[in-house]
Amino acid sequence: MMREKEERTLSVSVEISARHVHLCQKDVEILFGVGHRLANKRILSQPGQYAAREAVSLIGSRGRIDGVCVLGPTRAETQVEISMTDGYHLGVDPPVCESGNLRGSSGITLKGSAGTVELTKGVICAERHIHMLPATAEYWGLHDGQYVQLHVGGVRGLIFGQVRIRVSPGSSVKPVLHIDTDEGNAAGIVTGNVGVVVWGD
């Protein structure tokens, strides 16, 4: 049972997740050279995650975007996360889905400093989500995969619906909402703003 909103307010830090790429090691070596390992440039809020020094170009049927950040560490499958506006510019139609769910996703070409990878799938528009620890989820009566609403104030403030709860022991101590650049711009949000979960009646 969710804790009553009158009892306490669940505040969530907001982060804008700009376009980025997760690579499998095989694709790392095709794009940047045999034996290449991603170099840590900047630690991210989620423990163990980092922005790498490496960047790639995204090449679609209609356009190209250069200098797209690669995030580490490597994954089992390569995944490209873009906004719907990016998709229009590139000429791809990414489904809105949970990160890691690549069924029915779009393909694209990746270009690195040493080579090119032709993806037949892997391009998605990640659904907005809140990362939290199991203890936090248990305290608030929430569970992994559940959807909530979250209010962000300000001049262009709004309530985001269909915000997925993602529970993991590897999450940051404080709950963090990840939205893409389109969503952030629509509400006038910058990284560091705070949202509040809107409890049901």
Second form
Number of protein chains: 2
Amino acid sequence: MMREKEERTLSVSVEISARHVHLCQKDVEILFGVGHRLANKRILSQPGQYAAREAVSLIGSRGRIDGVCVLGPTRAETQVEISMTDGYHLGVDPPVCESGNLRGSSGITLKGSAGTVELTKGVICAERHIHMLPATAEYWGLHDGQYVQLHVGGVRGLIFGQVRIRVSPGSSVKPVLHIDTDEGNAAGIVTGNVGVVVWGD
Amino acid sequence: MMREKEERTLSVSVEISARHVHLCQKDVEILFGVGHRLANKRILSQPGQYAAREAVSLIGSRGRIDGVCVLGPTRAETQVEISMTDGYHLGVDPPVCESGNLRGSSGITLKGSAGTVELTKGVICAERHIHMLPATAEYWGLHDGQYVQLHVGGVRGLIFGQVRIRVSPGSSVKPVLHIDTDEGNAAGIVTGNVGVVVWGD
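In place of the form predicted alone, the structure of the form predicted in complex with another copy of the chain is requested.
Now the complete complex, all chains and molecules, led by this one.
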């Protein structure tokens, strides 16, 4: 019985994602100059991903946020991930959706050291999600795209619903929960804390 | 059976509290002038409480937020309620605690139209809570100070743990959940949405 219980306890490390930008190479060159390549400043938990040295300003109808980190490598489409609190400050109202799904996303202006990009779409609040390897998903009986609940304890303890499982051979070996700063603050947790996946309900 | 189920469904209206300040009369007079009295701009859900016309600036070691609403009436002690996101921007790290419990709370500078107050304590992240009348609490078998869980649905659905029940004869007739902007944004909800109290677990 104890063994069964242990096997049903999937602990996940928490990582809080602050506002950030993914850029296509075309936008990198508009923002930072022709031929510019992103420079790796710090590697992230997901293999191949890094925080770049480059930063941009986000300029909305109501406000502006400077010094927003660009993540690399470049992608096919530029995507801006902000919290709803950021959205209120900037004057944009982005949908909550999975990274890469930019239908219905909001526009914004990006400003870099060499130029400006007017996005008509690409701003989202990222759906909370857990990255894991196919082998991990198989072990736990999970599949890509499904939702689970995740419990975190503490003075602001809560159970996040609608946590998307994202299975990829490119994932970190250790499963990682990605939530934004509003979600981290609402739960009173910081990067490095641990949550537990709850099945059922 | 249906009746029993209905009776165990306590729905609660959600109200999102943006950053705000409660002032003692002494601080009102330092910030806005000798003999100044707060002016009622808009009544709030809890009887006798109102948003005042007066606003202050919060000035921390890292940043500043202008136009922060003062709530009335005055209280015995000045208290500043901010979100953790605000705290990060300002450079203060307030504890999560119940309104009125200022032990261990943070300091900050308040600036009004006539003067400045240097608080050495008084800044908190308010503990999430539900206001209700004694009759309501009795009907539902709840008591002042206890914790319940509260479920909200939707694209960012979650179950808040550690929701404090606050019973007072001065409460609104309709039970009301008070959470801050981080918590509202993390749950994807706005003022006027409804949550359901969950017993047990």
